[in-house]
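Take a look at this single chain, the form predicted alone, given in structure tokens.
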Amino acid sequence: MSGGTNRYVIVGAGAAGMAAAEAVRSLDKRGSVTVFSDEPDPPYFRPLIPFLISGKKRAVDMAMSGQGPYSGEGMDLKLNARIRAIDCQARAVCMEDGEKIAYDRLLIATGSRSRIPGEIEGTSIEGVFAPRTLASARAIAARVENGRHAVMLGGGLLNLKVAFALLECGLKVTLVVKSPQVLSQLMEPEDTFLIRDALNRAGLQIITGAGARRILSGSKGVSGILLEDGREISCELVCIGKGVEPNVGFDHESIQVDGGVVADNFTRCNVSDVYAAGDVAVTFDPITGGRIVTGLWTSAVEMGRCAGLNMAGRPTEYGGALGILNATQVADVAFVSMGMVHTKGRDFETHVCGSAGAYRKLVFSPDGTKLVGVLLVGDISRAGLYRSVIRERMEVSGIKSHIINHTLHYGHFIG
């Protein structure tokens, strides 16, 4: 305690952090909340940095304060700063520059940074980005205006998201990705037709089932790529969306980390008044019970909250975050993946239904009980009540034949 008021210290602005300052401040008006971020930018919504790059929003709309649940007043926003250790025995965060900050609750929402793969050379080359931050965005933009063609290395959504927004500005794109198919996180390579013709409508061109040796550099940086084939293709521009990594660089003395920074149920860490959520945590999948780190900006916010909560004094227990939960639209085409989705060669009760513009998995336990999977293709109605069974883990005998049918609704829950 402080002078009789709780020092709240949160190190990261981003979904995590500030839905944990929001949930502190809505049950402690006189406790100090501070926020640390290591970004110039205010705190802002990181899925929206693909329309700065095909110039749709502006910073400035992708704003978090104001916005949503997001008021940003009462607390202390330090932006440019970067940690260099946390020391709890002394109950401190260490700043780079210095300074020592002191806690009573301290939340680490440093959330995950792009993971540039070492086996690929020439990365740090002039028009090589990993689009994940507004300041990432605007280089690309600003690359764009000298460039006709871009390579994207990595299959993943937000890479997808990239290239459409590249695509619009005039660019010819080219997507390289080492599985089999796009999404391959997602989804398993026969659940994706729809979406391949979707990206092929779009004029997106696709390279499957190979991957990249070296970037080849010219006078003006990044000048083509070299794949591990012996292929070369030419481009100006480079985006790498091969997966993150949470975001763990500091010293973090005592605290328990084994891939990111081990939360419990109650999103605390092994050391007292020492929370984690988001991104940078490792918290469990409800399906299966394992550990896992899970970069969805939604299990971010819940989680965030969640911990906010319980700084402030209010136990509150996490449910978990789905290994995989997406909604969103690639093309012209919406999808929703969540849960257990990969079946191949695994004992699980699979349902499929597929058309010329809708594609249906529902994915049971091995005993058929329960709802553990769930991918939507084209037609994503219900997708919230499909959520709710397999977060819940609900006992699902009485309205199996719904589920299956694609009839299943908000009555089937009373009674």
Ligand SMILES: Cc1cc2nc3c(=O)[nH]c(=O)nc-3n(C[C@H](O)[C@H](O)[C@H](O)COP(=O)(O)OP(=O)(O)OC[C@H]3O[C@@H](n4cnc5c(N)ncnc54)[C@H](O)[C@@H]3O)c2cc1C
Given for the second form:
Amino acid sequence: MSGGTNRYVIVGAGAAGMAAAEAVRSLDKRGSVTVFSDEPDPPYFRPLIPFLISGKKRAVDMAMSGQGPYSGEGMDLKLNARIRAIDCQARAVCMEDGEKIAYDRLLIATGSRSRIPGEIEGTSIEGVFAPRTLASARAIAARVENGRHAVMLGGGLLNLKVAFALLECGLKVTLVVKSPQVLSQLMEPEDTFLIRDALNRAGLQIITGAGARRILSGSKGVSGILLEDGREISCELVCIGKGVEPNVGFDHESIQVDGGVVADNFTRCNVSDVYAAGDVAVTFDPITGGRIVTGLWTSAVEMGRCAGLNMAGRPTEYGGALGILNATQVADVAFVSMGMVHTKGRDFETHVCGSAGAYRKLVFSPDGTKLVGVLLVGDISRAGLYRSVIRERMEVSGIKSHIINHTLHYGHFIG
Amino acid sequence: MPEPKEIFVRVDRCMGCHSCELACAVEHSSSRSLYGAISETPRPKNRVYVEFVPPSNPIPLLCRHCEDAPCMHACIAGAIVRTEEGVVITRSDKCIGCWTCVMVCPYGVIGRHLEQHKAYRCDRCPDRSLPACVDACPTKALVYLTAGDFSKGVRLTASAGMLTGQGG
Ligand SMILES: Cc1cc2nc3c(=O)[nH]c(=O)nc-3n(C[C@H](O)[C@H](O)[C@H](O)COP(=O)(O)OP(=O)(O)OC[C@H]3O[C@@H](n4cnc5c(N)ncnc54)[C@H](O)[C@@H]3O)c2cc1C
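Switching conditions: you have the form predicted alone, so give me the form predicted in complex with the named molecule.
Now the full complex is given, and it begins with the chain already shown.
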């Protein structure tokens, strides 16, 4: 403490960092809050970056400050300011130029970055992107001007969102997916038929069960891609969407890092007065109790708020994060996937119901007493109720038929 | 600022007549008249829902404008804000129709406007002194009061109390 006021330092100005800063401020009006970001842009809603590519939004329309629950007030925001090292002994963070900033409470909210698979050759060629930041979206937008065909490596949500933005720009877009089907992290192949239909109708080309071996280059950067099976596709733009990995590149000595910065149920690290939240943090899954890293905005905000309250002196337990908690709409089909949805070869009680316009899969524990996962495609109404049921580990016997038939409403909880 | 009013539900009084749903849809139509609303496309959407709890107890459900609104914190577009009056609203211009709010709302009361590709919910009728659903309720199952007045003035049933609780 310096003169009775706390110095809060937050590394990373993403969802977790900004949510934490607001939470600290809500409890402690006097302490100083300093937030470091190595990005040049003021904090923004990261999931919106595809809209910069499609031209539907400008960067200023994506800024967090003053939007939603973010006031952006009462904090000292340092942009273009990378933290090189954390010195827990000296209780200070160290900037690239050597300047040290002391903290009383520190939050590590450095997020994650796109994973670039080492086995693919040519990923540093001009015209190869891994969309994650506004800067990367600007670079893609610039490349689009002279491109006709974009190849997306990876069939996850991020790549689908970017693929749609590129389609809207008028490009031909081909998705190259190693798994047997798109969205393999969020559902099983047989769950995807409505979505696959929608993607096909939207004009997306999809190659499944195929990986990229090498990205080819010509005089103007990317000229094509060579698949593992020998096929060659010419293109001017490649986007890599192969998942993310936590940003733990800062120097430190005593912080426990195990696939991310390990945080306890109160978002604390193993070193006192150091906290972690968001994509960089290793937290726990309330269903399995296992340790997980989530790449989710929703979890990053929850964890960040929790960390902020803890840092400002109000002990707040974090309820844990579902590994899967996604809602979106691809083309004209909405879907929600949450909790345990990969059931093949496993001992869950699974109820599946499909029709021409909707599909759902409800997954219960092997003894049938708890809901553990839900996939809704098409009709996603009242999906939040299922999240509560899963998260609270509710005993479902009284409401089970309503869950299976998707007729559950809030009245059932109090009736 | 004086304590803002909220819509409270007295479940024991609800007869399940659906008047609130109709009044809500009309209030949120372009014509704001029953005749006009019926013929509008897309059809005006109600934001209060009368559901039935077995054996046949009706219960009106609508946005609680939660203090710690999960939808507002979860929104990946910054489209959900709390107004000075304490009303949690979705700003249509910012909403990208990703349905994250639908996925996290513990009451299941955020609707999807498919034609506009936007989320919608109770906005407490900003243009009216008394929300349309409350005005239309023949049994006063829906009341518009401050939290203080509500707990003072009514025999608080256990279930009504639960309805005003927060979830997340
Ligand atoms: C296109 C796209 C769509 C998405 N859609 C969804 C969705 O629909 N739903 C969902 O839940 N999630 C979605 N996500 C994921 C979501 O954006 C992330 O989970 C979320 O941003 C994580 O927040 P965070 O604060 O933990 O980390 P980040 O947002 O990664 O922020 C961390 C910040 O810290 C900075 N930083 C890192 N190291 C340092 C350092 N040493 N010094 C200073 N600064 C540093 C980083 O540059 C970054 O600015 C999407 C992501 C993308 C890219």
